[in-house]
Amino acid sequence: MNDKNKIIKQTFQKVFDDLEVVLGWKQGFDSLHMTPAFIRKASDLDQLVFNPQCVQNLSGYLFSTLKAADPEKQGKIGICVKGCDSRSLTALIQEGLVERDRVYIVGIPCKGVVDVKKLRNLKPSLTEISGITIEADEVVIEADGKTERFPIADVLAHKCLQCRYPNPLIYDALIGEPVTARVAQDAARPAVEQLDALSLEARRNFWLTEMDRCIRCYACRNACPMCVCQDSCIAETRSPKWLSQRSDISEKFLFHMIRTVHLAGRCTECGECMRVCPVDIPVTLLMEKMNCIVKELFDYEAGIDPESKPPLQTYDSSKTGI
């Protein structure tokens, strides 16, 4: 165990009486991947790693954990967060979905996660690895005995490569010395501007392929911490029926552009739609492009500050003139 999964189980341990479970991160089925942790017994807390494979935003597993908690006891959720994650917790509270006093935040700063998808066509052999690190502008992935190093551009998941918050911003206690963003706060996001570039008809028709490629499998919506409504989603309720169970082009539109409509303001660009996509569709794209549009209209990004109010929060029916 190394030392700052030790610092992890042992943060955990201090508190672990007043929890009810502690959400982290594992070994997952191979040496490649990590896999969410539901940690519900102390020993079991020497499971708990952090490394760049630690990818699952663990924010999107709080909402429905808490829902099934014992409303008797009434416990605390123990959870780990990265810069990333840390956003979607504090939209989370903001929205009143998740209520600060239940939540211990253990925080990590984090120089970035790798893309699995990346990695194995970059390198199709890798089989045994023992260890990922970054190092400067390097991904270092010790596998099968050997060492080698990759450019982070090659290997780093798209939201770190432009990540603006490294550094968790709401955290009980934080584990590790805090880390420099990789890109300036108010930082253009090269691939929204490679697209805004095209001519409106260019950019419908990049669209247009990419939705076409989408077998709605809801994974996007299901991996999404702020898609807390699966219950009554859009895309399966009948009552109103928005959308049918077709397979066209219109309705896979209709769905994504609903789905961004619904988290403008509230998208904290974790990224994990785009992770979980079966078929690579650029989902994240959409988010970070409504982002956008959502800081020059209102001055405000998701996630920053549990005590501000989400700007498309603030309609309020009686007014006139809207």
Contents of the next structure:
Amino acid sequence: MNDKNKIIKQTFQKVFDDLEVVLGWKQGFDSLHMTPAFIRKASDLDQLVFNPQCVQNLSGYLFSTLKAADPEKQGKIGICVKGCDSRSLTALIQEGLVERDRVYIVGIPCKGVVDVKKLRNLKPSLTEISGITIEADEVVIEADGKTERFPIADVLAHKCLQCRYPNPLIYDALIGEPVTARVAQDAARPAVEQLDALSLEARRNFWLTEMDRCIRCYACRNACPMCVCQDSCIAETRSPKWLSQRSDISEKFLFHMIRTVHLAGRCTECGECMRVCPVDIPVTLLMEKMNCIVKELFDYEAGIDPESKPPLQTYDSSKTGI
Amino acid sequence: MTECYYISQNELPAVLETVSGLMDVWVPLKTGTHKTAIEFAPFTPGCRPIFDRQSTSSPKSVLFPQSETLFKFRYLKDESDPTRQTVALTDLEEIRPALVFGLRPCDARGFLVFDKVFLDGIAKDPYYAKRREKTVLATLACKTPDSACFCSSVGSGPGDRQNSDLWIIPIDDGFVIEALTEKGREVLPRFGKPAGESQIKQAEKVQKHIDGLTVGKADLTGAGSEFTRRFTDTEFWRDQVSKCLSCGMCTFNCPTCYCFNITDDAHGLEGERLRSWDSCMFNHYTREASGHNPRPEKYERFRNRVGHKFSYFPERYDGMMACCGCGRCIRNCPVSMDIRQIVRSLKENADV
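Moving on from the form predicted on its own, kindly provide the form predicted together with its partner chain as a structure.
After this comes the whole thing, all chains and molecules, with the earlier chain placed first.
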């Protein structure tokens, strides 16, 4: 067990009696895949790990886990968060969906997570590894007794390549030393700029081609910590029926556009929607664009300050011109 | 081996192009900007089919489209009695013959499950039946199972020839292709030339190697009684599925999941009746017209998925599992749910 894993375990051990459950990561079906862990017994804390394969944003589970928790006990939920995850958690607090004093947050500074799909594309047969470490501009992968180095762009998740908040912004305990952000806080977003540079027609075609592949599995929505409507989503309501079951681009496009607008000023760019998409639609780019607009109009970023209110959730009749 | 043809890797694109003039040809392709997902898509000149790993999505959409128009309808006013309407129906369009080239034995087995449901039951599904009749399945013997694969655990294997029309064995610089059915024999002569002795020998060696592989550790068949015993163990199920996101990724990419919904899509007096994929993982899947939902919770829905695949289906269809062990629901799951582990847990803790 490496040091970080040990410290995570000890941190939770100290407060375990006050916790109803601990949300962390453990090894999944092979050493490449980590999976969310719901720890209810102190003896299971040994399973907890943290490494660049801990991709999932666990804050998405908080709302339902709190709802299912014993209302008498008012126990806390212990949770591990990376920098990006901590923004989602903050956004949930901002919107009144999670009470700050019902969570015990273990923050973990993060150098980035692996995009398993990119990695498997590079090395199709890779399933068992002995370790992945992230250096300044390289990812070092040890597998089959060999060490291979890859440029970070080839292996890390899209969100990590432009990560401005690698350190958790909200926590009760911090594991290890803070890390330096890969880009400056006001850094440009190359992917968004690239799309913005296209003509309207070309940009439209880009999205039509991308979204045409959508299979409407709604993994993007269900993995999104801020998609809180879940089972009452407009994608599935029958009355009124907003979308038909036709597998047409118009239906798919409408769904993604409505989702984008619902997340305006709320999305914390955890990148889950893009990560989970089985057909590789760069859903996050829509959110990023929307966040640029929100930043410009309201000088606001979601999930930074638990006390501030998302601009589209306030209504001030004295303000005009927006 | 009888009736074997050999085609080199270099010659294959030209052949697929010729065949695509006669029938729809579906091959596994990398799609999208990021080129990490592989799905079955129509062959186009210049495309590069991916044979070295399993496709992300299954080829089921070839025979069972995500959404299909069953028929079109139009309401007509009855001129003699304005209070009455008649309805005119337009049948479905003609279905073109198709070749699916490069699916895996697990994918072919998925269609075996479909056949049971759509062809062998009390009612034959005409939409599926027409496509099935006109589709040639050219299956690639599987040399590259990975850590999510478990076809041997469900009574199949990487060399399982059942349900394929053509059997493709990858050798050094090309493929040896064998016809297994009459449908396969009709298209076989288009694939290169009769295989030579050394090519056949090489193919036999590869086949022998593949037949010797056991993919998946545990035997997951015969879990019906354990499932039944565990059915009411709410705590077990809640615990097993707490991380599930309730998305439809697993079922939509599954070669054996065939659940569908039927909706009418009408504007004014005209419309279409659609059949589209549904997922038992969705909350509204079982929601009744009254508003009552017999499976309101996530664990109930997941339990049903396990039960359907490993208990109810084999009980109904002579022990055949509604799971082909392709591992897509594990490999592509956003949170790495592992259905194998759940079925194993059913068996391991059977006495609890």
